[in-house]
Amino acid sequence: MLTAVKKEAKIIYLSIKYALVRELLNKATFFSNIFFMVLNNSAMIVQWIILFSIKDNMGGYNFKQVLLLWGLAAGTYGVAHFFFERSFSLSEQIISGRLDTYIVQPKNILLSAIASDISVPALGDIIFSFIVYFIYGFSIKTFPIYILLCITGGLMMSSISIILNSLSFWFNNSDMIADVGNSLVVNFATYPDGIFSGLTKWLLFTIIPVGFINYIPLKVLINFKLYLLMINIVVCITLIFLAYFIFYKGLRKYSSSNLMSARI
């Protein structure tokens, strides 16, 4: 089992050092990118400032736990897009029948496919998660758990991506379907829980699962309890393993391109 994981770390990092080093080949667009992401970033906070001049609270939360929660969301985009990018691109990949390339060599289809580019802004993100971290207040018992918490978020927002556009496998134009998805993911993780109420609460924690990536670990760091910390990992490797399961089962059903193609 542990040569396993350390065989699919290995997979991971040699292609996120090989994505670095093409992207690096221009290190002034590299450098810039993440510059201009997490200015990107700064500059969304300002609305909150003007909100919360207004009011004192939104939905229950202060403005250093909004910001906080913003901080979470760019840990977990910048997670996700940085190191599973191509996840959030996969139906192309199937549709087009690119995994070819994937799946002649013997490695982990998947974690290949998904893992084989990096996005350069995502950096900023990651970065930008952090000085927000630093701006509500560091602690060094929180710090790990907060990372923690932006990986699992991550990966859930990767899983959701790859159970998505895995229904490409079945359907056509279903790559539709994988960008609202992801959309809808993105866009309620900016914005406090409080402010939803019935139907849609419901749904932020079950068919849009916002609730498990950036609420649950919000209220984990603003009030630690261990349960809710043990449910995000649980809701985490429940959601990795479902996404495994329906690409695989859908791999079955995939119509090579007779591409021929070589990735190193």
Given for the second form:
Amino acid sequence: MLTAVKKEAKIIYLSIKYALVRELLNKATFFSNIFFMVLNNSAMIVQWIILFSIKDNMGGYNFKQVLLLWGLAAGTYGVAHFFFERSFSLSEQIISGRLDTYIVQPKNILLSAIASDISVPALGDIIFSFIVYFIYGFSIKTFPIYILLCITGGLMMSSISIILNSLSFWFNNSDMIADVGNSLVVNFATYPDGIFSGLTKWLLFTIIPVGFINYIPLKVLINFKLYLLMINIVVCITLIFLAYFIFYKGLRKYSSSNLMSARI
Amino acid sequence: MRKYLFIMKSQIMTNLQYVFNIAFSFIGYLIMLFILFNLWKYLYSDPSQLINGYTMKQMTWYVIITEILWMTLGGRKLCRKISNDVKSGNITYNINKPYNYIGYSLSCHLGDILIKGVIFTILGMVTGFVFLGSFPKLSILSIIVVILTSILATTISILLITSLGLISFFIEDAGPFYWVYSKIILVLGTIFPIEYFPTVLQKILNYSPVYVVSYGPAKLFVDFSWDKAISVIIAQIIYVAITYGICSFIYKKGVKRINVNGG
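Switching from the form predicted alone: structure of the form predicted together with the partner chain?
Next comes the full complex, and the chain you just saw is listed first.
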């Protein structure tokens, strides 16, 4: 079991390594992508400066705490898109019958498929996330937790995307549903939960699980409570298993398009 | 001019095949609107309260209009298309055609987004009415002026994004330039009206693209005045000329650098 996990981890490591090498062929583009993404994320700080000039409390959070929410949102997004970029375009591969390349390999199909590409700008998101964390306030206690929460958030985000994209095994045009679902997660993640109420708040902790990806982690970082961290981890593991189950259930319906393709 | 209208018409005909997809993409707009509606509801403790000269209803309508303009535009797609045309060498297919590339790109994209614009406007108005219960008071003539300024705003946006895409002649990936541009427009023009910013910044923004591509039409929709309408239209005409000039300049400089192998 452990050997199998090690082998899969090595595959992901090599996949990312080669993707990085490929991207680094054009260093100017590589670094400008990262730099501009940091700049792009930083621009949204202006929005919060304006909003806090109107009201000094945003849904129970102060400016630094909302900034930390942005950091978490960027960190989870960065982890999901850097390590598992293809989980966001899985339906495209399913519809066009391009999963063959992964099916014929004696490796985990889902892992190979989602980790077969990286998003360079996502590195900018991760860097931005750490900059924001250091502005919020570095501490030996919270730093490992922050990293852990970015990883679990990224895994949850990818899992949700896999679940939604896997609908393409059964329905046509479900890529649109996946796009909407993914944009729901991203858009809600950058606004504090305190501004929402009633049904919306309930939805954010159920159908659109942004609450578990960003809101609970924010509460953990502001005021550490072990049970909240455990909820985060349990939901993360549940979503991973659910994504795995749905993908493999759908894979039985998959039919190849006899498209010649190669992993480069 | 007729050839550009023909290009536009064929794009409209193509897009008519995907009306359902366009209507479905409205959900993304609705999500954003819903979040911002919640945000403004939270900030305005009393709906009749004035913040920087805007009531809650005016602020919500402002965002509805700016988001319609922004979401209809499809700027990322346009920038990527032009950038890819340059990088892949596809742009050479346009060089020997009897039209101007900038004119082609503008008419093609306008045709591409026209149906989306109409659908988003109708659905946006219905959504606004459901959220707020009333429309801003506008005469038929002022509605026409708002539509005209919206078309001019979209034209300027397309030309600005085209110039960003054409940067690919010099730097391989124009995407990052578009991200920064989009964030500037989003933060400084879409979410907040110019009046929300410090006085010094307001003076700069009044001369910036923000004024003509998002603030102008939205401001006229929520608080129409003829003085404002004339100043917006004049500024937009000047901007159309400037952005077209910039696009042509970059294209002329860049096209000399084309080096295509094979075909």
